[in-house]
Amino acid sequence: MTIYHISAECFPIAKVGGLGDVVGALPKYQNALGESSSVIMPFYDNKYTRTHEFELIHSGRLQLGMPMDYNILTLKNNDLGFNVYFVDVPYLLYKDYVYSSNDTGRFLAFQIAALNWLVQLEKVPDIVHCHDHHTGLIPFMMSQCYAYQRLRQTPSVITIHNGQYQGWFSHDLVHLIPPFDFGKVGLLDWNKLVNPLAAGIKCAWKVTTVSPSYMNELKYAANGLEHLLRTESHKCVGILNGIDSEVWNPKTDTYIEKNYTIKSVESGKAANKAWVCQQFGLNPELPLFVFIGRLVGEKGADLLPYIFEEALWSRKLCVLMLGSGDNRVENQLESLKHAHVGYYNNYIGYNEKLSHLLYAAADFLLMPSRVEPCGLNQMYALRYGTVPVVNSVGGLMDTVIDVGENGFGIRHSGPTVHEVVHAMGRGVAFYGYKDHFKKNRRLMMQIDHSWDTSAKTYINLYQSIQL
């Protein structure tokens, strides 16, 4: 099968969150299964594009209220394990950021240009796989726009990575979409707005989410799309994400201080923990809890200053936080440094190398998420022998079993300060049972969350909808 993934993000080219990790791994694993899987994404002005060479394979013109030229580029030297095609729309997509507060025109141009290119290929795709609302209009345009009639029988799939963001815009801008039978405009509408994610759900042949539990949650909490998802439930399926076990491998990870395997996990984690604690002025003899992620409400980040403040007064643990986002939360976290010298520190910002180091060094990973469609961090943690401490929500429920239920992680019920602090206390107690804790590390590292199984599941899904 010839598969095209269309996405705003793709690691290592442009990554904001888990979407980038998924799109940067799934095609590679599908190719390993004998398929032909590629990615179409915007051409951004970032470190990756500035340090690689590209070649032009197609030029065209699109209409977005006015004529716009676009180019399709590819990498000259590609070692990613899958082809990437870049949509270059000068002045719209070539920015030093992925998302902004006014992205309607940017991502509409991206989707139109991508389809303009696909429709003129000698062989049309077997599957078009869209990711999140940034590509949600593609299933509609493939099935309804006159210009893309050649793609009408091409199956489309849309994966919802985060249903809270839907790409809404006014019906005043409908004229920017290529011509279609206006009697079908209702396919674009939800709650009197054009809703790209809703349109994708209505028009795609299959709708997936990134974990079975998240699919169930969306039917009751989807920021207004609950009824739609229940109505379309016959074509909805939750498929758990995987992780790239080549990138996230403590045996070969070039970012960490000392590589290790299941057999050498104790010495390996001790070495990485010692290095991290020295860099951040923490006590390596105490259990180390880390948080890695965006400081936003969905991740429970607004609770972190209060969680850390309460937990740290016990002086029985250390905390290290890596992330950025809400300025108020950032300032609160910074202020904790002065009250808990030697027990708490943070790094405000994004640092890929440090994130790998923290997974290798930490004893526990905190994920007090209010919403977690799948979650990859807990899978990375398991791969590195780090105990995930998670809220019982979304994909976290599908991937973490509590130690009290013959599992390997720690789960709490609800994103509250009390629940998280209590869970951390359970972690400190667990850390004290040295033999059991060491055995649990080896158990976690044996859990397989690679993309192998998920990639096969997606292939089976594609095959089920081919004509």
Ligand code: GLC
Second form
Amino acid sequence: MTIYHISAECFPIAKVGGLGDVVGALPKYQNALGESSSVIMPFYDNKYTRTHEFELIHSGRLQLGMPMDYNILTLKNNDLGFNVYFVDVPYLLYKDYVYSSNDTGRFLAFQIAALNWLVQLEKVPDIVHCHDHHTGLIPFMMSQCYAYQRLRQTPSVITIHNGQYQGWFSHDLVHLIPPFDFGKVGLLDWNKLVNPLAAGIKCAWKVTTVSPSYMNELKYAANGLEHLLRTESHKCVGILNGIDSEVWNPKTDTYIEKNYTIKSVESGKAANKAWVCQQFGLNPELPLFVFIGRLVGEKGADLLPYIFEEALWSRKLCVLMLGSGDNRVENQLESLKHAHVGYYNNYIGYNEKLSHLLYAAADFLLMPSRVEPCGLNQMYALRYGTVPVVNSVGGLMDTVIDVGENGFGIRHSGPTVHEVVHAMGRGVAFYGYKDHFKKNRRLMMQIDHSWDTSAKTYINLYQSIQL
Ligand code: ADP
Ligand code: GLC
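So the form predicted alone is up there; where is the form predicted together with this ligand?
Up next: the whole complex, starting with the chain shown before.
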């Protein structure tokens, strides 16, 4: 099957969060199963595009209120394990960021250019797989726009990585979408706005989300789309994300201080912890809790300063935080440093290398998420022998079983300061049972969350909608 994933992010080219990781791994695993899976993404102005060479394979013109030239580029030397087609719209997409607060025109241009290119290929795709609202108009355009009639029989799939963001814009801008029978404009609408995610859900042949539990949650909490998801539930399915076990492998990870395997996990983690603690002035004798993520409400970030403040006074643990986002939270976290020298530190910003080091060095990974469609951090933690401490929500429920229930992690019920601090206390106690704690590390590292299984599940899903 010829599969095209269309996405705003793809690791290692452009990553803001887990979407990048998923789109940078799934096609590789699909190719390993004998399919031909590629990615179509915007051409951004970033470190990756500045340090690689590209080849022009197609040029065209699109209409977005006015004519606009676009190019399709590919990598000259590609060692990613899948093809990537870059949509270059010079003044709109070629920016040093992925997302901004004014993205309607940018992602409309991206979607139109992608389809203009796909529709003129000698062989039309077998599957077009869209990711999140930035590509949500594609299933509508493939099925309704006159210009893309040739793609009408091509099945489209949309994966909801995050239902909170839907890409809403005013009906005043509907004319920017290539011509279609105006009687079908209702397919674009949700609550009097053009809603790209809703349009994707209505028009795609299949809708997936990134864990079975999140699929259920969306029927009751989907930022206004609950009713739609219930009506369309016959074509919806939750498929748990996997992880790229080549990129995330403590045995070969070039970002960490000391590589290790299940056999050498104790000495390996100790060496990484010693290094990290030295860099950040923390006491390596105490259990180390880390948080890695975007500082936004969905991740429970606003609770972190209060959680840390309360937990740290016990002087029985250390905390290291890596993340950026909400300014207020960043400032609150920064100010904790002075009160808890030797016990607390943070790195405000995005740092891929440091994230790997923290999964390797930490004893516990905190995820007090309010919403977590899947969550990859907890799966990386498991692979590096780090105990996930998670709220019981979304994909965290599907991947973490509590030690109290013959599992390996720590789960709390509710994203509250009290619940998380209590869970951290359980962690400190668990850390004290040295033999059990060590055995648990080896157990966690054996859990297989690689993409092998889910990549096959997606292929089966595609096969079920082939005409
Ligand atoms: P989300 O996509 O909602 O942010 P996920 O758990 O799916 O959450 O994926 C987050 C990804 O982003 C992981 O690969 C994580 O390591 C990475 N990440 C998040 N914040 C940072 C940061 N500040 N620096 C480096 N990596 C980060
Ligand atoms: C989103 C979700 C996250 C998920 C990721 C990849 O960003 O917030 O839970 O793991 O997408 O699917």
